[in-house]
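One chain comes next, on its own, written out as structure tokens in the form predicted on its own.
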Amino acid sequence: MKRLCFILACIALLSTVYAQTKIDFWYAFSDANRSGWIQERMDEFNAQLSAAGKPYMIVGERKGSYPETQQAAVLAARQGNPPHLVQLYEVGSQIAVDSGIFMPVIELGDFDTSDYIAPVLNYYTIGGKVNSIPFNSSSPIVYANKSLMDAAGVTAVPTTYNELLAACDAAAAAGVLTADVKCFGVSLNGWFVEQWVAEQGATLVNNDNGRSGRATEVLLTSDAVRNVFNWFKTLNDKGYYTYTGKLEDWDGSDAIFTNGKVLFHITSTADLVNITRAVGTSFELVTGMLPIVDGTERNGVVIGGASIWLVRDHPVEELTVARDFVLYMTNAENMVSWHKATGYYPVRNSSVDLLRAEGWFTEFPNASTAFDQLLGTIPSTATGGALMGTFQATRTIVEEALQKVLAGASVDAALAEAKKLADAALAEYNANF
């Protein structure tokens, strides 16, 4: 009799488990640190659902890179089997809106935006609506080898283009630069060009960066873009610039720096923890704000990273649970944990307050640079970031143009060709709408 009761209890338990409705969350992170953090938050939230007797379970799945995750979501929706939540990178926002498969989170109601850092929320506010919930936000900063700076007699991390060039000249004169050690490194990535355009208060596409109307022109021959390309050309011509030779080789570029082969390196705040660990005690690491074009005012940076979007065509009850999970994952305390684990910004002002109150920035001063840069950003159409359906393709076009300049092509010729290609791709995309 006892055995029968035990079997019946197990059957009842299994029935309860299988009766749970899955809330599918698709994301792009592959490394154990970030995906493991997400899994911990899912486990915690699922335990809360179970304790409350709610028949739902958040189930996460890594779907590939950012573009692959977005493509998978759109395909799944067309096939009638979409997930509930998708992590989309910032430059996929126009495609997300155009696809029609996503629901602006504000339409679900009860979404308080007052605690979000303004430049972060600014990016994901499209057509007057907050479309997605900010999650992993980042921007580029300078990572500097203080030990090499000291040897070169450079006392501060450069804050402008000319200051960085002067620091490189000083390093060369001091004999710090060699065949193996260069002055400046950054992966060849269109994201950095976009940041420097925004820092100059300029837009990347027309129609107020695609925010007052659909973008129809990519402004690649603007003075702002030309300033960036000319700076790279000067650095390269002087033998100061180094990269792996590959486009968007984040890891390779980071390795050049962490191996002590470059004085100044620019990459995402999201790499702060990994780079700090990789450097260890091999040299002193310091950080600085993104250097800007001389003679311009610092406007701030465009948010990189990703946000979480709700997918339509699910019951409201399921979407509500999905949204509540993301709000839990991104609450003030969890965003503090996320920042410490990765280096990404916490997206809430209250999280920054918590970090300050506990003395985090005193304990880890290199982390304060990113916050000073972000909180000093002036919300505008420039720093709000561009919206266009061909953003990924445009990045590649920009990267290939810059690579041609590094190989000897003129800046004007490379940018004219890049603009022609980018405009043609954008026109072809827009023809569908």
Second form
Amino acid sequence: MKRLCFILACIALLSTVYAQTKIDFWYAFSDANRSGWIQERMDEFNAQLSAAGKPYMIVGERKGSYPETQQAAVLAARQGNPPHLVQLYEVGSQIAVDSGIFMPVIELGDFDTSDYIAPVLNYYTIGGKVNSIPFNSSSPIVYANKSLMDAAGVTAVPTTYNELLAACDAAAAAGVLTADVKCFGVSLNGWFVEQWVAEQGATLVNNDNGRSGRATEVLLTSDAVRNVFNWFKTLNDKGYYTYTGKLEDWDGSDAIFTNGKVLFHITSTADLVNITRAVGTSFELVTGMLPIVDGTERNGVVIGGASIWLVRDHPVEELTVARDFVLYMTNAENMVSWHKATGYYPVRNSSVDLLRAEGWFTEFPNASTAFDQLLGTIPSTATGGALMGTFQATRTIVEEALQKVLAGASVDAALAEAKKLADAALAEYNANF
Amino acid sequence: MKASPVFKSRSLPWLLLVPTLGILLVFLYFPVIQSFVLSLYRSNLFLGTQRFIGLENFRNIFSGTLAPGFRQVLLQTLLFSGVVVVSGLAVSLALALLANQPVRGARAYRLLLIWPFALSPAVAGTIFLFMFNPEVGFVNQLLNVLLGVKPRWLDTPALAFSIVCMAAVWKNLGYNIVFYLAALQNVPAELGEAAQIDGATGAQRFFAVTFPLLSPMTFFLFFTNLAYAFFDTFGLIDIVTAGGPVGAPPFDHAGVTSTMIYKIYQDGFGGAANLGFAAAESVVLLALVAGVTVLQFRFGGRRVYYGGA
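Alongside the form predicted on its own that was just displayed, please also present the structure of the form predicted together with the partner chain.
Below: every chain and molecule of the assembly, starting with the one above.
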């Protein structure tokens, strides 16, 4: 009898273990710093769930890069076995909406949007609906090597295109630039071109950046884009610019900067902590806002990074737990810790208040640069960010055009060809509807 | 009527073939047929849409905005495969001959030569990427000290193409060397000795005796290497150059290290997610590979010496 009781107890125990419903969360980070942070939040939330006796468990899975994660999620949904939560990058927003597999978070019970920073919430509001839960938001800033700047007699981080050129001239005149040290080392990446178009208050695609209607034309021959390309051409012709030679080589360009091979670098604020660690004590790191085209107003930056989307085909109870997990992961305290661990924006106003109260921004001024830049952003269709189904393809086309210009092609010819290709891809995408 | 010497029953051989045919059907014939069907549709990976458009995808391959890029990549694929197969086989045969010499520690040399094959393409690619970073890579650090030059390996089209070829050859050396070593150990020593007695030099012995005897292996390796160059170099290319850089005219319509398989992936699964177009491209690639195979069997196959009469 005792034995039977024991067996029954075991069965009961096992069945409670197996009765736990898994809530799948697919995300894109592969570095130990960021994925470790997410794992900790999942463990904490799972402990809360089991303490409350709820039969759910959040299970995370890394799915590679942003495009790969999106691909995996959409394909899984088509095969009838999707995760509950997916981290999608901003560029994929239009595709995510068009794919129809996601449920706007605003449609699931009450979703309190009052605490989110306006530019962040605006980006993820499509057709008047908040689609996804803001999580990791970023924008680019200048990273500068203060030690090399001092050697060149440059006192402030350049804030315009011409100031950066002048700083490079000064560095060249002072003999700081050698075969081994260049002036400027941003990675060749369409993201920065998009940011500079927004800074000039221009839109990247027609129909108000694709927000008043489906975009049908990519405005790559605009003055705004031409300004950016001409600047790169000048920098490159003078021998000031360097990159690894590979498109979107974030790590390679970071390595060039952290090894002290360039004065100035531009990359995401999300890399602030990783870059600060890599630089260590080898030189003094200072940051600055994105330089703008001379004679234009500083319109601000577009939100980059990613947000968390809910996949529609699941029971409401499971989706509610899934949403509650994301809300826990992105609550005020956790966003403070996330910001400190990485450099991503704390996307909640309450998190910003907490950081201010503890004097974080005065203690670590490099963290406030990106933040001031974001808060100074003028809300408009330009800084709201473009929507198009072929955003990633357009990015690659822009990068290849810029690479051609660096190899000696004319700016106008390269952009005309790029526009033709980007428009053709977009027309092909739109023909699916 | 001829009696089958092995199988008593007529159905038994077919029964034994069922597993093979089943696997071929599921993993080979079915996907090929699906590609053919998909190539006639406008289909987007993310949207899951499918609309019949006849031969429009094929028209777009050969004329219009996308055609120059396709032609360039097609040419590059042939060039890349040619370089990788020919230099890959030549280098590995040379190394296999050296490793086959009866010297002290030959086993250790053989082991070291086969090593690169055990690396995953991702690891091999990352090693090359960091070695050839123009500013902080090991190669340029060394060249800068020794010769005062820092070539831009990854965005000078000719250099980037060479690097990818080199990485692809290096990565497959181990595989080729294993097979050549095995073949070399089957070459009867007395044939070489006989030639030597007849006064043949080392080179004559190799070209007149050893090389012809290796021809079945060379023929086999030619195909496995061709398949490797066409299909398996994807990971390496993705990591080292991501298909770039864009070249000077007329190579300015696509990255110079993009091969067909890389472009198909980019078109179908990359930003544009144009599955129908990618399927049409893969049909063209299939036709190309089939064509090369037929040519090789027709013209190359005659020269292979399998022994016997």
